[in-house]
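Single chain ahead, by itself, as C-alpha coordinates, in the form predicted alone.
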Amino acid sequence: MENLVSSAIVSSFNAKLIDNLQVDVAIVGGGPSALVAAKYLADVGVKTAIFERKLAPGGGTWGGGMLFNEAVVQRDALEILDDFGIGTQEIATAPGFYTLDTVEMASGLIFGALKSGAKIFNAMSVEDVVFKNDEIGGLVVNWTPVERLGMHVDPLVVIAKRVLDGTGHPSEIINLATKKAQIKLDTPTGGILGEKPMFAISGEASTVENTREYFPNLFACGMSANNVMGGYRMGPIFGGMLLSGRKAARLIQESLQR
(Lines of atoms letter the chains of each structure in order from A and count residues from 1; the text may use other names and numbers.)
(Lines give C-alpha, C1' and ligand atoms only; values in the text may rest on other atoms or scores of the structure.)
Protein backbone atom coordinates (compact mmCIF):
# COMPACT_ATOMS: atom_id res chain seq x y z
CA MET A 1 0.00 0.00 0.00
CA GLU A 2 2.75 2.47 0.96
CA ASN A 3 4.61 1.84 -2.28
CA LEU A 4 1.43 2.26 -4.32
CA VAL A 5 0.74 5.67 -2.74
CA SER A 6 4.30 6.91 -3.26
CA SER A 7 4.44 5.61 -6.82
CA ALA A 8 1.12 7.25 -7.71
CA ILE A 9 2.26 10.64 -6.36
CA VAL A 10 5.59 10.54 -8.18
CA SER A 11 4.18 9.37 -11.52
CA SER A 12 1.25 11.81 -11.44
CA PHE A 13 3.43 14.81 -10.55
CA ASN A 14 6.06 13.87 -13.13
CA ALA A 15 3.41 13.69 -15.83
CA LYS A 16 2.10 17.13 -14.83
CA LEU A 17 5.55 18.67 -14.75
CA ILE A 18 6.64 17.17 -18.07
CA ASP A 19 3.46 18.41 -19.71
CA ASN A 20 4.17 21.94 -18.46
CA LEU A 21 7.84 22.26 -19.34
CA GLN A 22 6.56 24.00 -22.46
CA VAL A 23 3.58 26.32 -22.10
CA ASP A 24 1.96 29.26 -23.80
CA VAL A 25 2.14 31.44 -20.67
CA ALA A 26 4.30 31.05 -17.58
CA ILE A 27 3.15 33.18 -14.65
CA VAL A 28 5.49 33.84 -11.74
CA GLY A 29 3.76 34.39 -8.43
CA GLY A 30 0.35 33.16 -7.37
CA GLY A 31 -1.24 36.32 -6.01
CA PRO A 32 -4.72 37.61 -6.87
CA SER A 33 -3.89 39.31 -10.18
CA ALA A 34 -1.91 36.27 -11.36
CA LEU A 35 -4.69 33.84 -10.44
CA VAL A 36 -7.28 35.94 -12.26
CA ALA A 37 -5.06 36.13 -15.34
CA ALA A 38 -4.50 32.37 -15.22
CA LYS A 39 -8.22 31.60 -15.11
CA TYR A 40 -9.15 33.87 -18.00
CA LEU A 41 -6.24 32.62 -20.13
CA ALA A 42 -7.10 28.98 -19.43
CA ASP A 43 -10.76 29.69 -20.18
CA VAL A 44 -9.86 30.43 -23.82
CA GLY A 45 -7.55 27.45 -24.20
CA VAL A 46 -4.21 29.14 -23.49
CA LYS A 47 -1.86 26.64 -21.83
CA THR A 48 -0.97 28.39 -18.58
CA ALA A 49 1.16 27.48 -15.56
CA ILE A 50 1.80 29.41 -12.36
CA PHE A 51 5.07 29.05 -10.45
CA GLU A 52 4.65 30.11 -6.83
CA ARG A 53 7.56 30.34 -4.39
CA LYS A 54 5.50 29.75 -1.25
CA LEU A 55 3.68 26.59 -0.23
CA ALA A 56 0.29 28.33 -0.36
CA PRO A 57 -0.65 30.45 -3.40
CA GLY A 58 -2.82 33.50 -2.84
CA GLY A 59 -0.22 36.20 -2.32
CA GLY A 60 -1.14 38.92 0.16
CA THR A 61 -4.83 38.07 0.26
CA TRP A 62 -4.90 35.60 3.16
CA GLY A 63 -4.15 38.05 5.96
CA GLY A 64 -6.45 40.88 4.91
CA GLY A 65 -5.57 44.14 6.62
CA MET A 66 -3.13 43.52 9.50
CA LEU A 67 -4.47 39.97 10.04
CA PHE A 68 -8.12 41.05 10.02
CA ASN A 69 -9.13 38.60 7.34
CA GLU A 70 -11.41 40.97 5.47
CA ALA A 71 -10.60 43.08 2.41
CA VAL A 72 -12.39 45.65 0.28
CA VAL A 73 -13.21 45.73 -3.42
CA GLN A 74 -15.05 48.28 -5.53
CA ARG A 75 -18.07 47.66 -7.74
CA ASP A 76 -15.99 47.46 -10.93
CA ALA A 77 -14.46 44.18 -9.76
CA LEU A 78 -17.68 42.38 -8.79
CA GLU A 79 -18.07 40.74 -12.19
CA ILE A 80 -14.70 39.04 -11.74
CA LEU A 81 -15.57 37.82 -8.26
CA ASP A 82 -18.86 36.48 -9.62
CA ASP A 83 -16.91 34.48 -12.22
CA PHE A 84 -15.05 32.83 -9.33
CA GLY A 85 -18.14 32.42 -7.15
CA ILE A 86 -16.73 34.64 -4.38
CA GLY A 87 -19.27 36.51 -2.24
CA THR A 88 -19.20 40.14 -1.10
CA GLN A 89 -21.18 42.48 1.15
CA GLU A 90 -21.75 46.14 0.32
CA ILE A 91 -20.51 48.63 2.90
CA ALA A 92 -23.54 50.56 4.16
CA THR A 93 -21.54 53.73 4.78
CA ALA A 94 -19.65 53.57 1.46
CA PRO A 95 -21.91 52.68 -1.46
CA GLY A 96 -19.99 51.08 -4.33
CA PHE A 97 -17.48 49.42 -2.02
CA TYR A 98 -17.75 45.89 -0.68
CA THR A 99 -16.08 43.71 1.94
CA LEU A 100 -15.17 40.08 1.40
CA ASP A 101 -13.62 37.29 3.43
CA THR A 102 -9.97 37.00 2.39
CA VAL A 103 -9.79 33.26 3.07
CA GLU A 104 -12.73 32.75 0.73
CA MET A 105 -11.10 35.09 -1.76
CA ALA A 106 -7.72 33.35 -1.76
CA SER A 107 -9.11 29.83 -1.87
CA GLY A 108 -11.75 30.81 -4.43
CA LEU A 109 -9.21 32.36 -6.78
CA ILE A 110 -6.95 29.30 -6.52
CA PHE A 111 -9.83 26.89 -7.10
CA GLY A 112 -11.17 28.93 -10.01
CA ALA A 113 -7.81 29.07 -11.80
CA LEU A 114 -7.30 25.33 -11.40
CA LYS A 115 -10.82 24.41 -12.49
CA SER A 116 -10.41 26.49 -15.64
CA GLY A 117 -7.39 24.36 -16.54
CA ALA A 118 -4.39 26.37 -15.33
CA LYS A 119 -1.69 24.46 -13.44
CA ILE A 120 -0.06 25.66 -10.24
CA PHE A 121 3.39 24.57 -9.12
CA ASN A 122 3.93 25.66 -5.54
CA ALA A 123 7.20 25.71 -3.58
CA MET A 124 9.01 26.51 -6.83
CA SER A 125 11.23 29.55 -7.23
CA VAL A 126 12.33 31.24 -10.43
CA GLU A 127 16.03 31.98 -10.42
CA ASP A 128 16.52 33.18 -14.00
CA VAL A 129 14.83 33.81 -17.33
CA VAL A 130 15.43 32.25 -20.73
CA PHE A 131 16.71 34.93 -23.12
CA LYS A 132 17.03 34.09 -26.83
CA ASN A 133 17.15 36.31 -29.90
CA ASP A 134 16.59 39.39 -27.76
CA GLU A 135 13.31 38.03 -26.39
CA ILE A 136 12.20 36.46 -23.13
CA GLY A 137 11.52 32.78 -23.82
CA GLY A 138 10.84 31.11 -20.49
CA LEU A 139 11.92 30.54 -16.91
CA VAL A 140 14.65 28.78 -14.96
CA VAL A 141 13.08 27.08 -11.93
CA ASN A 142 14.17 25.24 -8.82
CA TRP A 143 12.63 24.12 -5.54
CA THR A 144 12.26 26.90 -3.00
CA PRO A 145 13.98 24.86 -0.22
CA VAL A 146 16.96 24.36 -2.55
CA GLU A 147 17.15 28.11 -3.11
CA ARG A 148 16.80 28.98 0.58
CA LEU A 149 19.34 26.42 1.74
CA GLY A 150 21.85 27.59 -0.87
CA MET A 151 22.29 24.05 -2.18
CA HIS A 152 24.27 23.60 -5.39
CA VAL A 153 21.49 21.93 -7.38
CA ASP A 154 21.02 22.74 -11.03
CA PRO A 155 17.58 24.03 -12.05
CA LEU A 156 15.17 23.02 -14.81
CA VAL A 157 13.92 25.16 -17.69
CA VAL A 158 10.34 25.98 -18.63
CA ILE A 159 9.89 27.28 -22.17
CA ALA A 160 7.08 29.81 -22.57
CA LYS A 161 5.78 31.99 -25.37
CA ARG A 162 4.89 34.70 -22.85
CA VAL A 163 5.97 35.39 -19.27
CA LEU A 164 3.86 37.32 -16.75
CA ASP A 165 5.56 38.83 -13.70
CA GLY A 166 3.07 38.60 -10.84
CA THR A 167 5.64 38.65 -8.06
CA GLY A 168 4.19 41.71 -6.36
CA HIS A 169 6.15 44.59 -4.89
CA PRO A 170 9.69 43.43 -5.89
CA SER A 171 8.92 42.74 -9.60
CA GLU A 172 11.42 39.92 -9.31
CA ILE A 173 11.30 38.62 -12.88
CA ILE A 174 11.55 41.99 -14.57
CA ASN A 175 14.30 42.84 -12.09
CA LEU A 176 16.17 39.70 -13.13
CA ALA A 177 15.74 40.49 -16.81
CA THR A 178 17.00 44.06 -16.48
CA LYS A 179 20.07 43.01 -14.49
CA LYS A 180 21.11 39.78 -16.22
CA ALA A 181 19.91 40.35 -19.79
CA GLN A 182 20.38 44.12 -19.48
CA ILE A 183 17.14 44.77 -21.31
CA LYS A 184 15.56 48.20 -21.65
CA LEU A 185 11.98 48.30 -20.47
CA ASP A 186 9.13 50.28 -21.98
CA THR A 187 9.30 52.87 -19.20
CA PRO A 188 10.42 56.52 -19.20
CA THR A 189 13.91 55.53 -17.99
CA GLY A 190 14.20 52.09 -19.55
CA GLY A 191 14.41 50.64 -16.04
CA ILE A 192 12.23 49.97 -13.01
CA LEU A 193 10.91 53.24 -11.56
CA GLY A 194 10.07 51.84 -8.13
CA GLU A 195 6.91 51.73 -6.07
CA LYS A 196 5.65 54.93 -4.45
CA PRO A 197 4.12 55.14 -0.94
CA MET A 198 0.47 54.66 -0.01
CA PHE A 199 -2.16 56.53 -2.06
CA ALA A 200 -5.05 54.09 -2.41
CA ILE A 201 -7.17 55.76 -5.09
CA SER A 202 -4.22 56.47 -7.34
CA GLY A 203 -2.74 53.03 -6.69
CA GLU A 204 -5.96 51.27 -7.63
CA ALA A 205 -6.12 53.07 -10.97
CA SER A 206 -2.43 52.78 -11.79
CA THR A 207 -2.37 49.05 -11.05
CA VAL A 208 -4.65 48.53 -14.03
CA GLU A 209 -3.10 51.25 -16.18
CA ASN A 210 0.44 49.90 -15.65
CA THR A 211 -0.50 46.31 -16.51
CA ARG A 212 1.09 45.74 -19.90
CA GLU A 213 3.98 44.34 -21.92
CA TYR A 214 7.29 45.90 -20.87
CA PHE A 215 9.60 43.96 -23.18
CA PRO A 216 8.91 41.48 -25.99
CA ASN A 217 7.00 38.55 -24.39
CA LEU A 218 7.39 39.96 -20.85
CA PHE A 219 4.33 41.35 -19.07
CA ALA A 220 3.64 42.59 -15.53
CA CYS A 221 0.43 42.69 -13.50
CA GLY A 222 -0.68 43.72 -10.03
CA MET A 223 1.81 45.38 -7.72
CA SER A 224 4.65 44.20 -9.93
CA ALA A 225 3.34 46.49 -12.68
CA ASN A 226 3.04 49.37 -10.21
CA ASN A 227 6.62 48.87 -9.06
CA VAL A 228 7.93 48.82 -12.63
CA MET A 229 6.12 52.00 -13.62
CA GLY A 230 6.32 53.86 -10.31
CA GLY A 231 2.73 53.58 -9.14
CA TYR A 232 1.47 54.01 -5.59
CA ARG A 233 0.63 51.17 -3.22
CA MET A 234 -2.96 50.79 -2.09
CA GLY A 235 -3.16 48.41 0.88
CA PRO A 236 -5.97 45.87 1.44
CA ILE A 237 -8.27 46.99 -1.36
CA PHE A 238 -8.13 44.46 -4.16
CA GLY A 239 -10.35 45.64 -7.01
CA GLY A 240 -7.42 46.99 -8.98
CA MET A 241 -5.53 43.73 -8.55
CA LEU A 242 -8.43 41.70 -9.94
CA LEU A 243 -8.96 44.07 -12.85
CA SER A 244 -5.23 44.02 -13.55
CA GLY A 245 -5.28 40.23 -13.85
CA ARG A 246 -8.18 40.33 -16.29
CA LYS A 247 -6.44 43.00 -18.38
CA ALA A 248 -3.19 40.99 -18.40
CA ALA A 249 -5.05 37.95 -19.71
CA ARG A 250 -6.62 40.00 -22.50
CA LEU A 251 -3.32 41.60 -23.52
CA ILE A 252 -1.48 38.29 -23.53
CA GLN A 253 -4.22 36.58 -25.50
CA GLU A 254 -4.10 39.36 -28.10
CA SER A 255 -0.31 39.09 -28.21
CA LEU A 256 -0.44 35.34 -28.79
CA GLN A 257 -2.98 35.79 -31.58
CA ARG A 258 -0.65 38.21 -33.36
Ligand code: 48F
The other form holds:
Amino acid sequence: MENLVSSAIVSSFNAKLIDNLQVDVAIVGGGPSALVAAKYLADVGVKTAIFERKLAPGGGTWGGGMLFNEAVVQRDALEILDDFGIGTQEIATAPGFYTLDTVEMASGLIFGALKSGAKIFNAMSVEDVVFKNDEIGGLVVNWTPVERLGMHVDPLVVIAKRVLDGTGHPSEIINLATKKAQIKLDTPTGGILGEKPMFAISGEASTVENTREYFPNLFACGMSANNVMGGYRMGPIFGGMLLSGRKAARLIQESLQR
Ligand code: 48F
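Provide the structure of the form predicted in complex with the named molecule, given the form predicted alone shown above.
Whole complex next, starting from this chain.
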Protein backbone atom coordinates (compact mmCIF):
# COMPACT_ATOMS: atom_id res chain seq x y z
CA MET A 1 0.00 0.00 0.00
CA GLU A 2 2.73 2.49 1.01
CA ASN A 3 4.53 1.91 -2.26
CA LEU A 4 1.32 2.26 -4.28
CA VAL A 5 0.52 5.65 -2.69
CA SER A 6 4.01 7.01 -3.22
CA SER A 7 4.44 5.81 -6.78
CA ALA A 8 0.94 6.99 -7.77
CA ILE A 9 1.69 10.49 -6.46
CA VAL A 10 5.07 10.68 -8.18
CA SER A 11 3.86 9.39 -11.54
CA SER A 12 0.68 11.45 -11.51
CA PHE A 13 2.55 14.66 -10.61
CA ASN A 14 5.26 13.94 -13.18
CA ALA A 15 2.66 13.48 -15.91
CA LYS A 16 1.01 16.78 -14.93
CA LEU A 17 4.29 18.68 -14.84
CA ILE A 18 5.61 17.23 -18.11
CA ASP A 19 2.32 18.08 -19.81
CA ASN A 20 2.64 21.67 -18.62
CA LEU A 21 6.27 22.32 -19.52
CA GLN A 22 4.87 23.76 -22.73
CA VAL A 23 1.65 25.77 -22.48
CA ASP A 24 -0.25 28.48 -24.30
CA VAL A 25 -0.37 30.75 -21.27
CA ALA A 26 1.82 30.68 -18.17
CA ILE A 27 0.45 32.79 -15.35
CA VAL A 28 2.64 33.91 -12.48
CA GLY A 29 0.82 34.18 -9.17
CA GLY A 30 -2.49 32.71 -8.11
CA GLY A 31 -4.25 35.82 -6.81
CA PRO A 32 -7.85 36.69 -7.67
CA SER A 33 -7.17 38.38 -11.02
CA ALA A 34 -4.97 35.49 -12.17
CA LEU A 35 -7.46 32.81 -11.10
CA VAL A 36 -10.25 34.55 -13.04
CA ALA A 37 -8.01 34.87 -16.11
CA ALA A 38 -7.08 31.18 -15.84
CA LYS A 39 -10.70 30.05 -15.69
CA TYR A 40 -11.84 32.06 -18.71
CA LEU A 41 -8.80 31.03 -20.76
CA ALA A 42 -9.28 27.36 -19.90
CA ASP A 43 -13.00 27.65 -20.66
CA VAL A 44 -12.17 28.40 -24.31
CA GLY A 45 -9.60 25.62 -24.58
CA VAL A 46 -6.44 27.67 -24.03
CA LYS A 47 -3.83 25.53 -22.25
CA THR A 48 -3.13 27.49 -19.09
CA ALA A 49 -0.97 26.90 -16.02
CA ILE A 50 -0.55 29.03 -12.90
CA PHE A 51 2.71 29.01 -10.91
CA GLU A 52 2.15 30.19 -7.34
CA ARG A 53 4.88 30.79 -4.78
CA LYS A 54 2.81 29.97 -1.72
CA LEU A 55 1.35 26.64 -0.66
CA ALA A 56 -2.18 28.07 -0.84
CA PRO A 57 -3.16 29.97 -4.00
CA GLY A 58 -5.59 32.84 -3.55
CA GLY A 59 -3.14 35.69 -2.97
CA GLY A 60 -4.58 38.55 -0.95
CA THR A 61 -8.14 37.25 -0.89
CA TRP A 62 -8.04 35.05 2.21
CA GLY A 63 -7.52 37.78 4.78
CA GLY A 64 -10.26 40.20 3.63
CA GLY A 65 -9.67 43.58 5.25
CA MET A 66 -7.23 43.51 8.16
CA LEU A 67 -7.99 39.80 8.75
CA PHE A 68 -11.77 40.40 8.93
CA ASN A 69 -12.57 37.70 6.38
CA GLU A 70 -15.13 39.65 4.36
CA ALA A 71 -14.59 41.71 1.21
CA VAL A 72 -16.67 44.02 -0.97
CA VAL A 73 -17.48 43.86 -4.66
CA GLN A 74 -19.55 46.08 -6.90
CA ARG A 75 -22.42 45.00 -9.15
CA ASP A 76 -20.27 44.92 -12.33
CA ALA A 77 -18.38 41.92 -10.98
CA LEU A 78 -21.38 39.81 -9.95
CA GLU A 79 -21.61 37.88 -13.19
CA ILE A 80 -18.01 36.72 -12.74
CA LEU A 81 -18.76 35.53 -9.20
CA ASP A 82 -21.87 33.79 -10.55
CA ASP A 83 -19.69 31.94 -13.08
CA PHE A 84 -17.71 30.60 -10.13
CA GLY A 85 -20.79 29.93 -7.97
CA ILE A 86 -19.60 32.36 -5.26
CA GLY A 87 -22.35 34.00 -3.20
CA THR A 88 -22.70 37.65 -2.15
CA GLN A 89 -24.97 39.76 0.01
CA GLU A 90 -26.08 43.26 -0.98
CA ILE A 91 -25.17 45.96 1.54
CA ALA A 92 -28.50 47.41 2.72
CA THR A 93 -27.12 50.92 3.05
CA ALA A 94 -25.14 50.88 -0.22
CA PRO A 95 -27.15 49.50 -3.17
CA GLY A 96 -24.89 48.14 -5.90
CA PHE A 97 -22.24 47.01 -3.42
CA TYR A 98 -22.04 43.52 -1.94
CA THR A 99 -20.10 41.72 0.78
CA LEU A 100 -18.72 38.23 0.38
CA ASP A 101 -16.92 35.73 2.57
CA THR A 102 -13.27 35.76 1.53
CA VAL A 103 -12.70 32.09 2.35
CA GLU A 104 -15.54 31.25 -0.05
CA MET A 105 -14.08 33.68 -2.58
CA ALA A 106 -10.55 32.26 -2.41
CA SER A 107 -11.58 28.61 -2.44
CA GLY A 108 -14.27 29.24 -5.09
CA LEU A 109 -11.85 31.00 -7.43
CA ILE A 110 -9.26 28.23 -7.05
CA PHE A 111 -11.82 25.47 -7.54
CA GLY A 112 -13.38 27.24 -10.54
CA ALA A 113 -10.05 27.72 -12.30
CA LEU A 114 -9.14 24.05 -11.79
CA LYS A 115 -12.55 22.74 -12.81
CA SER A 116 -12.32 24.69 -16.07
CA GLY A 117 -9.10 22.84 -16.84
CA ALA A 118 -6.36 25.25 -15.78
CA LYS A 119 -3.52 23.65 -13.83
CA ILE A 120 -2.07 25.16 -10.68
CA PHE A 121 1.47 24.47 -9.49
CA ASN A 122 1.77 25.67 -5.91
CA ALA A 123 4.93 26.18 -3.87
CA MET A 124 6.75 27.07 -7.11
CA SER A 125 8.40 30.44 -7.54
CA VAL A 126 9.11 32.08 -10.85
CA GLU A 127 12.62 33.48 -10.77
CA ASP A 128 13.20 34.51 -14.38
CA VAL A 129 11.72 34.68 -17.88
CA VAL A 130 12.75 33.00 -21.12
CA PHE A 131 13.88 35.77 -23.49
CA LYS A 132 14.62 34.68 -27.07
CA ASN A 133 14.81 36.77 -30.24
CA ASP A 134 13.66 39.84 -28.29
CA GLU A 135 10.49 38.11 -27.14
CA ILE A 136 9.27 36.69 -23.86
CA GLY A 137 8.93 32.95 -24.39
CA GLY A 138 8.26 31.40 -20.99
CA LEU A 139 9.21 31.14 -17.34
CA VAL A 140 12.06 29.89 -15.20
CA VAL A 141 10.69 28.11 -12.12
CA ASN A 142 12.00 26.53 -8.96
CA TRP A 143 10.57 25.19 -5.71
CA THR A 144 9.77 27.92 -3.20
CA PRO A 145 11.69 26.12 -0.41
CA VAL A 146 14.76 26.15 -2.67
CA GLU A 147 14.30 29.90 -3.14
CA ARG A 148 13.63 30.53 0.56
CA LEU A 149 16.61 28.49 1.78
CA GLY A 150 18.88 30.05 -0.83
CA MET A 151 19.91 26.59 -2.06
CA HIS A 152 22.17 26.55 -5.08
CA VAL A 153 19.88 24.48 -7.31
CA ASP A 154 19.26 25.16 -10.97
CA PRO A 155 15.66 25.79 -12.03
CA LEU A 156 13.52 24.27 -14.79
CA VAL A 157 11.90 26.04 -17.74
CA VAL A 158 8.29 26.33 -18.86
CA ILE A 159 7.80 27.39 -22.48
CA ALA A 160 4.75 29.61 -23.05
CA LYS A 161 3.27 31.54 -25.95
CA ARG A 162 2.06 34.22 -23.54
CA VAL A 163 3.05 35.16 -19.99
CA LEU A 164 0.68 36.91 -17.59
CA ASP A 165 2.17 38.73 -14.60
CA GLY A 166 -0.36 38.31 -11.78
CA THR A 167 2.15 38.81 -8.99
CA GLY A 168 0.26 41.67 -7.33
CA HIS A 169 1.81 44.82 -5.90
CA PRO A 170 5.49 44.15 -6.82
CA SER A 171 4.93 43.20 -10.51
CA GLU A 172 7.77 40.74 -10.02
CA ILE A 173 7.94 39.37 -13.53
CA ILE A 174 7.72 42.66 -15.39
CA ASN A 175 10.20 44.07 -12.90
CA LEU A 176 12.79 41.39 -13.54
CA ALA A 177 12.18 41.47 -17.31
CA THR A 178 12.94 45.21 -17.36
CA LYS A 179 16.09 44.66 -15.32
CA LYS A 180 17.49 41.46 -16.77
CA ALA A 181 16.26 41.61 -20.38
CA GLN A 182 16.31 45.43 -20.32
CA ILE A 183 13.04 45.56 -22.21
CA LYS A 184 11.23 48.84 -22.73
CA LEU A 185 7.62 48.58 -21.61
CA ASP A 186 4.65 50.12 -23.34
CA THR A 187 4.37 52.83 -20.65
CA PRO A 188 5.09 56.59 -20.84
CA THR A 189 8.62 56.11 -19.47
CA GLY A 190 9.32 52.64 -20.83
CA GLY A 191 9.62 51.46 -17.22
CA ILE A 192 7.41 50.72 -14.23
CA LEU A 193 5.64 53.86 -12.99
CA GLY A 194 4.94 52.51 -9.47
CA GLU A 195 1.76 52.15 -7.46
CA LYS A 196 0.13 55.27 -5.99
CA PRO A 197 -1.53 55.48 -2.52
CA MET A 198 -5.14 54.73 -1.58
CA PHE A 199 -7.92 56.12 -3.82
CA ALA A 200 -10.42 53.29 -4.15
CA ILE A 201 -12.66 54.45 -7.01
CA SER A 202 -9.74 55.47 -9.18
CA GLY A 203 -7.80 52.29 -8.36
CA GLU A 204 -10.75 50.08 -9.21
CA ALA A 205 -11.15 51.65 -12.65
CA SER A 206 -7.44 51.82 -13.44
CA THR A 207 -6.86 48.17 -12.49
CA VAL A 208 -9.06 47.22 -15.41
CA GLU A 209 -7.75 49.92 -17.78
CA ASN A 210 -4.14 49.01 -17.03
CA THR A 211 -4.68 45.32 -17.74
CA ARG A 212 -2.94 44.76 -21.08
CA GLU A 213 0.15 43.66 -22.98
CA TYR A 214 3.23 45.66 -21.92
CA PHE A 215 5.79 43.95 -24.13
CA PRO A 216 5.31 41.33 -26.85
CA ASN A 217 3.80 38.24 -25.17
CA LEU A 218 3.99 39.80 -21.69
CA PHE A 219 0.71 40.87 -20.07
CA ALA A 220 -0.15 42.15 -16.59
CA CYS A 221 -3.35 41.93 -14.57
CA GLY A 222 -4.57 42.97 -11.12
CA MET A 223 -2.34 45.03 -8.86
CA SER A 224 0.63 44.18 -11.02
CA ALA A 225 -0.93 46.10 -13.92
CA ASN A 226 -1.72 48.98 -11.60
CA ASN A 227 1.84 49.10 -10.32
CA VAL A 228 3.26 49.06 -13.84
CA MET A 229 1.06 51.99 -14.95
CA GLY A 230 1.07 53.96 -11.70
CA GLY A 231 -2.54 53.38 -10.60
CA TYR A 232 -3.91 53.93 -7.11
CA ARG A 233 -4.45 51.13 -4.58
CA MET A 234 -7.96 50.30 -3.43
CA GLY A 235 -7.89 47.98 -0.40
CA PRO A 236 -10.36 45.11 0.12
CA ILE A 237 -12.76 45.87 -2.71
CA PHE A 238 -12.25 43.18 -5.36
CA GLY A 239 -14.47 43.97 -8.34
CA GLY A 240 -11.58 45.52 -10.26
CA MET A 241 -9.42 42.42 -9.69
CA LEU A 242 -12.10 40.10 -11.05
CA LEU A 243 -12.84 42.33 -14.06
CA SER A 244 -9.11 42.66 -14.71
CA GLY A 245 -8.75 38.87 -14.85
CA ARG A 246 -11.61 38.56 -17.31
CA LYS A 247 -10.13 41.32 -19.50
CA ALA A 248 -6.69 39.68 -19.41
CA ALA A 249 -8.23 36.40 -20.60
CA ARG A 250 -10.00 38.16 -23.48
CA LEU A 251 -6.90 40.08 -24.60
CA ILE A 252 -4.67 37.01 -24.41
CA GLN A 253 -7.18 34.88 -26.28
CA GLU A 254 -7.40 37.53 -29.03
CA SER A 255 -3.65 37.78 -29.24
CA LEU A 256 -3.30 33.98 -29.55
CA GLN A 257 -5.75 34.03 -32.45
CA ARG A 258 -3.77 36.65 -34.39
O1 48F B 1 -1.54 40.11 -4.79
P2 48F B 1 -2.44 39.06 -5.27
O3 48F B 1 -3.63 38.72 -4.45
O4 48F B 1 -2.85 39.38 -6.81
P5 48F B 1 -3.96 40.30 -7.47
O6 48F B 1 -4.78 39.44 -8.34
O7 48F B 1 -4.90 40.77 -6.27
C8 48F B 1 -4.58 41.83 -5.42
C9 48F B 1 -5.45 41.72 -4.18
O10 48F B 1 -5.28 40.48 -3.54
C11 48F B 1 -5.20 42.80 -3.16
C12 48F B 1 -5.73 44.11 -3.58
C13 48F B 1 -7.20 44.19 -3.87
O14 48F B 1 -7.68 45.24 -3.21
O15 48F B 1 -5.01 45.04 -3.68
O16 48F B 1 -3.82 42.89 -2.86
O17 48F B 1 -3.29 41.47 -8.06
O18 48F B 1 -1.64 37.70 -5.47
C19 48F B 1 -0.40 37.65 -6.12
C20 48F B 1 0.14 36.25 -5.97
O21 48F B 1 1.32 36.13 -6.73
C22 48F B 1 2.23 35.29 -6.03
C23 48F B 1 2.02 35.65 -4.55
O24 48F B 1 2.44 34.61 -3.69
C25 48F B 1 0.50 35.87 -4.52
O26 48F B 1 -0.19 34.70 -4.16
N27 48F B 1 3.58 35.58 -6.52
C28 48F B 1 4.23 36.77 -6.44
N29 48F B 1 5.43 36.68 -7.03
C30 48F B 1 5.55 35.40 -7.48
C31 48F B 1 4.37 34.70 -7.16
C32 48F B 1 6.58 34.67 -8.15
N33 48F B 1 7.75 35.24 -8.50
N34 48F B 1 6.37 33.37 -8.45
C35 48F B 1 5.20 32.76 -8.11
N36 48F B 1 4.19 33.41 -7.46
